[in-house]
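A lone chain, given as structure tokens: the form predicted on its own.
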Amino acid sequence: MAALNPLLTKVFRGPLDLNGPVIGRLFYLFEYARSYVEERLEAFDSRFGTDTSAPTFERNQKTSVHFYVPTTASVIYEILGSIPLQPDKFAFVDMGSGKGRALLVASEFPFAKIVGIELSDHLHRSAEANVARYKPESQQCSEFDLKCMDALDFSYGDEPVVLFLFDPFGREILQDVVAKLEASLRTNPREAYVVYVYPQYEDVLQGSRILRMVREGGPKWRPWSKYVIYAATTAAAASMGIEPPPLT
């Protein structure tokens, strides 16, 4: 669905929230069908013996934390392939990593380490099992750090970072996540990218004084595959032809 403006977001909170108790379950059925079709087309799990395709709606699902839906594998490959990574320098951090599909695909790129942050213990354990199974010949990074924790309690290291978000939570939590990243970048200026798939609340990133969009992609008729990439340094953005604002 297209990005919602703040007024519509308030209207659709509660019972009508896309991740709420009413429409959320209908949306879940759509996502289940979509994921089934995509798995038939891309065969990610069948090729690697993993279990990342089926959406998961937790019994005590909070509307502020969205239910698990897998990112289309080909979209993750497209996104990470467009980022000029310095081998063994960047950390890949997936907030709301779910069953770990983005973590698995990221391991085929030259990251220094791969971090998954997931609140649900059930999804966290599924991701651990998937990481243990995923051993493609193309794997370039095997340093996984899976954490079962609240995203707001995560602390960044000093390395350059790619922060991956597939619509994992609502506006308020996203604001806090972005603010914490900005604080880390002010303390320790370095290259950073924020990947936001299905960017419902992109205005949060648009309001940043540190981040600027350097790429957008995905077909309009497949909103779950639309994405934006924001960069935090001049050097990072220059490689994509756009100069972001300096760190302040």
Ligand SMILES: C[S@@+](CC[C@H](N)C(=O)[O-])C[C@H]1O[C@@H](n2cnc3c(N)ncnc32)[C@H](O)[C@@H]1O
Second form
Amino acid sequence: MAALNPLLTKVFRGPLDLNGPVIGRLFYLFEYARSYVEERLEAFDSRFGTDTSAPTFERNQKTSVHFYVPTTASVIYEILGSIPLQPDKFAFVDMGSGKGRALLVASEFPFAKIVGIELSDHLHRSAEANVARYKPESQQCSEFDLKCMDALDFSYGDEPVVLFLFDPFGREILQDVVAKLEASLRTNPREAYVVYVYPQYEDVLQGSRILRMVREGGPKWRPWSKYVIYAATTAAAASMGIEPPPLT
Ligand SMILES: C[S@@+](CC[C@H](N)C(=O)[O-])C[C@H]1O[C@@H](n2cnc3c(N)ncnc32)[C@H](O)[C@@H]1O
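Starting from the form predicted on its own above, please write out the structure of the form predicted together with this ligand.
Once more the chain from above appears, this time first in line as the rest of the complex follows.
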């Protein structure tokens, strides 16, 4: 929300945190209604026989661990359709993959593999069941690797990567996740994109010396669908008409 409205960001910290114990419950109810309406409009689960729509607030969930709610499917299609992927080269990594909505949509794009990282065992098992059910004719990638683990413990492979984040956690964890990606890109320079949907802490990406914003989208009146895409390499940035950031 920092990029959307700095004042609101301050207000919604501490006890008024949208993922905190008080406001979080109300926010959850709003998200529940929103997801219900979106499912009626997009019919994602009813078309594919999956179970990704309902938000889930885990018991004793820490404020820094944001509750599960799926990304609007049409927004994921729009985002991934805008990234110039060389077929079968990129890994798609969803940090905080929840029930797997973004993983399922990503499988309709030519990724080499699709990795889901989810802290909650219960959500991780839902994602496994959803992956097993999801078989659209348009599926292009069936190499799924679902891990039940903390995003902070994830190690990147050597392939180009699209890192997908839909408001999964708080600022401190995001800082560590981005620092780890930057370290991996310094050791092994390659193409990388960071997609951040509902970019509350976009200033973390803005502070990066490796990543540069190449695209933003989503209607302002639907903050949960607003997104930014940052790119890491010369080729990636240039292909989107942006002066490339130096890899240092
Ligand atoms: C808003 S949901 C995003 C769901 C999914 N990415 C999508 O787009 O449909 C955020 C998810 O991040 C998970 N999460 C939060 N902190 C995490 C961490 N440190 N490591 C792994 N997953 C985490 C939560 O359990 C939740 O399922």
